[in-house]
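The chain below stands alone and is given as structure tokens, in the form predicted on its own.
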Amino acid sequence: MLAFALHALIRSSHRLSLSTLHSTRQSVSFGTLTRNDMHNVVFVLGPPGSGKGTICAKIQENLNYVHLSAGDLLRAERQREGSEFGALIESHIKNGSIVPVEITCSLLENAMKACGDAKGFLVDGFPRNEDNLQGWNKQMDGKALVQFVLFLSCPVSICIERCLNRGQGRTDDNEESLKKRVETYNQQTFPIIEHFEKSGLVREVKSERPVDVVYADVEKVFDAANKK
């Protein structure tokens, strides 16, 4: 049983909650935006499996958001014919590491450009670490303004059995790659939440409910930043 397993790695992760979020880590800096001709972004982050896809489906349905997973766009690029980044896109996807943030920022960059004049961005599962946060911060620098952090908390025993549930036909939705794929969120995303939490910017939703119900959460959230 891969709940068995992983049973040292859950118990020694982060609590996958922000009511008890303490972190001694360096604060990462990140500029305040305020022109009003910058794309609007969303940074949607939580554990693999916690339920970014579909959450993000919903309110690019229903609230105008345009959604750009960063995972999807990576896959696609090392699926395109003739790219000169996809064996190296395979390997870090394949180990659960994360893809160099140039590659990254430039595809979410030209995504955002394709679609003109949109409402905002979702950016799903990014940033995923530090030097993710430090290269947006450089290369989007006067391009976008976060407007805010949506974080989808969810055990990860739950989001294990997601993950292997899904059937979405993922090369990294096996035990192996799920192991590693806990240990770099645990390692370092969970530390760029704190950071951002210390901003005050982070929404956290519950994300291990019914859908509907998580979804009817997430539209508040939405509200509420939009009436500011």
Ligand SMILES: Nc1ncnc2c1ncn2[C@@H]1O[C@H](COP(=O)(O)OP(=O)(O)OP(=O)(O)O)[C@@H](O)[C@H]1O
Given for the second form:
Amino acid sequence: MLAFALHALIRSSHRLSLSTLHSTRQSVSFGTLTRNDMHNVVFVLGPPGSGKGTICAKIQENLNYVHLSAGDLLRAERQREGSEFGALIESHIKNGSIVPVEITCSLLENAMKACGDAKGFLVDGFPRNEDNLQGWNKQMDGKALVQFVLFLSCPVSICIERCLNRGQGRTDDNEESLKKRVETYNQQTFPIIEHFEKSGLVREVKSERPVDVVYADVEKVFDAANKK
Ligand SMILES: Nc1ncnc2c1ncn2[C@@H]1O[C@H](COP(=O)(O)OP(=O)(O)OP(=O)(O)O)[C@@H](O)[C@H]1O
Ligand SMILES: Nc1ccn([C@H]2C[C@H](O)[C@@H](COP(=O)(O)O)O2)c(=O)n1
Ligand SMILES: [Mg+2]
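I would like to compare: after the form predicted on its own, may I see the structure of the form predicted in complex with this ligand?
Everything in the complex follows now, all chains and molecules, and the chain you saw is the first one.
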């Protein structure tokens, strides 16, 4: 029954692509916004298993950006002794739903502060929904400059296969949680990507290809952004 539901979901969302939106792209200038006291941020979004963590690790290694995965920060907070949010985080992770932004954004801001003067931050898996976006805008206004949004697009069937074979013992890499995670992505996260696309901020890279091929395209995106 579950496998059937998962299959139906895969068929209904083979690839959500931004191609239809490109005609509405507006140009955005960052000129006067670049200030030394603001953190440079690249949001990294894409379906579960699209390769966000894998690609961010390579960017961090080669391009000097610091990788901050919202999911990893939440998993660490879940494990932290004495955390008042452990049970709440666990229930959201298992259900594939999104933790309230006050928790996630504070974890991200604290991690940025702890890193001091990094060239920039790769904020992986955030903002995932409207609450994340509004909360970020409220909490990080004047503190962070979003350079662009890296969107790793990948057919959902490939993403699910990758998660099921990831072998990291994640409590949400099972069919039941994946069904909910994909639903959350389709219903809540993709509209956020569309929102950024309308401001010309999205850089889409197709991530169903081998890692090195994906990364080569990603590096071109960063080169172009940092030449500005
Ligand atoms: N381009 C690729 N080709 C083949 N396998 C890949 C590729 N990119 C990542 N993988 C593998 O797919 C799995 C998921 O990758 P990764 O953890 O980077 O995805 P993610 O987008 O961060 O997922 P999540 O949103 O669930 O955290 C890992 O086992 C990884 O090694
Ligand atoms: N902005 C975020 C990011 C992650 N979570 C929770 C819910 C996700 O299913 C889970 C795993 O994230 P991943 O490692 O797959 O990026 O963490 C959230 O609530 N809000
Ligand atoms: Mg990840």
